[in-house]
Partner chain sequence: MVDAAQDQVNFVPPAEVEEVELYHPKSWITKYVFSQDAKVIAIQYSFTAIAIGLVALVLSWLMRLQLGFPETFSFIEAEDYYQFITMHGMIMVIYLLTALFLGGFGNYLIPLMLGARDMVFPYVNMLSYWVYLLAVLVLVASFFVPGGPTGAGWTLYPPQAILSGTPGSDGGIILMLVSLALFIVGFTMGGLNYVVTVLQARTRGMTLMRMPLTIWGIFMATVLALLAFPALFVGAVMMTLDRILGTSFFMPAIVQFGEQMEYGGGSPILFQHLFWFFGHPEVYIVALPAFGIVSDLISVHARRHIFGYRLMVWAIVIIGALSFIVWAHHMYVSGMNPWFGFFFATTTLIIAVPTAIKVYNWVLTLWRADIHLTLPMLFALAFIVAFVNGGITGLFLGNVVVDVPLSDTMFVVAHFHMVMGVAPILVIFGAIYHWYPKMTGRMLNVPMGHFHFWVTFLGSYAIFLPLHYLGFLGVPRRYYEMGDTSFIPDSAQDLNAFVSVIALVVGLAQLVFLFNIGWSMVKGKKSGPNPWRATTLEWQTPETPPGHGNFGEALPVVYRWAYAYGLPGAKEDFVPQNLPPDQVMAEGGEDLGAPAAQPAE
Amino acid sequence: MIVAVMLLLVTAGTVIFHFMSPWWWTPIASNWGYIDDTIIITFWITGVVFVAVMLFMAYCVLRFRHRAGQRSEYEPENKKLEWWLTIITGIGVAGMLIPGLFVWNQFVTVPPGAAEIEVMAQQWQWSFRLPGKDGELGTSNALLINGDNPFGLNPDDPNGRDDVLIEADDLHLRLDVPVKVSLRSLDVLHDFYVPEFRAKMDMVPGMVTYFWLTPIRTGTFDILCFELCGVGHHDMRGNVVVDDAAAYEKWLQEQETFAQTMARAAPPMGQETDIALKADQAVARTSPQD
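May I have the structure of this chain only, in the form predicted in complex with its partner chain?
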């Protein structure tokens, strides 16, 4: 008796907790509401199975508890029942998988015309790079990194000269404009995640990874590192600010480009070609993805 009651209480407690929980998603700020929808579908399908199994178990414990002289029924298998259960489970699984795969297809397909930005991670800070007026990010390589060129940009690449570099400051994104976020790491694995955006991807040294999103509401959001990256992992924070078009333009005007940074640093001539050669060899290596 008490066992059956406890099973019922656990089931009821789980369901009530689910609906009453004060801990739930943050209000979404990107186009990835589809992901939330897929989760809701999954919740309903699996929730029904969970409750059904629990109730059935509680019933059995109550009804078929040992009594004097009782014997179990001998029925080693029941093909018809097992087929039905398999088919129904298969349908339930398909009901979760198919919407999921559709959304994943959207997730990995960057829409044409998405603006590209780069997020660069290192222990334990975030830096960002915007493509500048030409709309293209210049090539980069870890071997080129030094105090004057913290992003490792290729100084000979004209695309990189107008790139906007943001270090130790907030990233700004424009409202309603799809953006492809290219991800780079200098040292170990990191992961760029803004809970309100729902999208994340690891950053792997030696390669460039990506995801895309469209911000759908303005505000300031936390950036957290979501892949263990050493003792400072929990301190690796940043902010992303979603602006409307006017505020975004105003902010962009205030940022410094790579050319400006380099002009300030003014590297002695002659070193560049050597470095660029080294970089060319290395760029080739990073191209094949996995």
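Positions refer to the first chain, counted from 1. Just so you know, these numbers come straight off a predicted model, no measurement behind them. For clarity, a rigid core is taken as the largest C-alpha set superposing within 1.5 Å between two forms. First, how it differs from the form predicted on its own.
- Comparing the forms between these two forms, the C-alpha position of residue 111 differs by less than 2 angstroms, with the core used for superposition.
- Annotation: Cα of residue 70 displaced by at least 2 Å between these two forms, core superposition.
- In this overlay on the rigid core, residue 178 has a C-alpha that sits less than 2 Å away from its partner position between these two forms.
The structure above corresponds to the form predicted in complex with its partner chain; please give the structure of the form predicted on its own next.
The following holds one chain only.
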């Protein structure tokens, strides 16, 4: 009796905690309400199964408890019970799988005309690239990455000259504009996750993964790395700011393009000649005299 009562109390306590828990979702800030719906369906299916199993265990403990003079029966197979369990389990798994597949298909099917941004992860910071006035991101190659070109952009690609580069700073998105988020990693596995967007995706070195979203409310939201990526994983955080059109354009005008970055990194005109001349003079001064 005591064990049966404890099982019932655990069941009741779990259900009450679920509905009264202070730890719940943050207010959604993107179009992905389907993610919440899918999680709720999973909660209902797994919750009903949990309650049913716990109640069945309590019933069995009480109904089949040891009593003097009562003999147990050995029944190794029960075809009827096995069929019922197989059918009910199959329905439950399908109920959790089908909504997830439906949402996943939408999650990676980018609508026509969506803007595109790139998120680049490295231990332990976030960097971002946005298209310039041409609306297209230039090509990139990991072999081109260096101190002056941290994104590895192809300097010969005209589409990349006006790309906006944001290194270790806040990402800004425009309200109510669909955007494709392309994801790259320079070193190890990372995961781009914004809880308010209900959007996350692994970032695999050597691959470009992606998803899309539409921000639906303004504000500043945390970017988290949701994949253990090293000793600084806990501190790999960033911010994404959703602006209205006017605020977004003002911020965008203040950012530096790839062409401006390369111009700033290049030595002034004639500096290479001066350096070479000074080197030759130094060699001449140290050379032995005839």
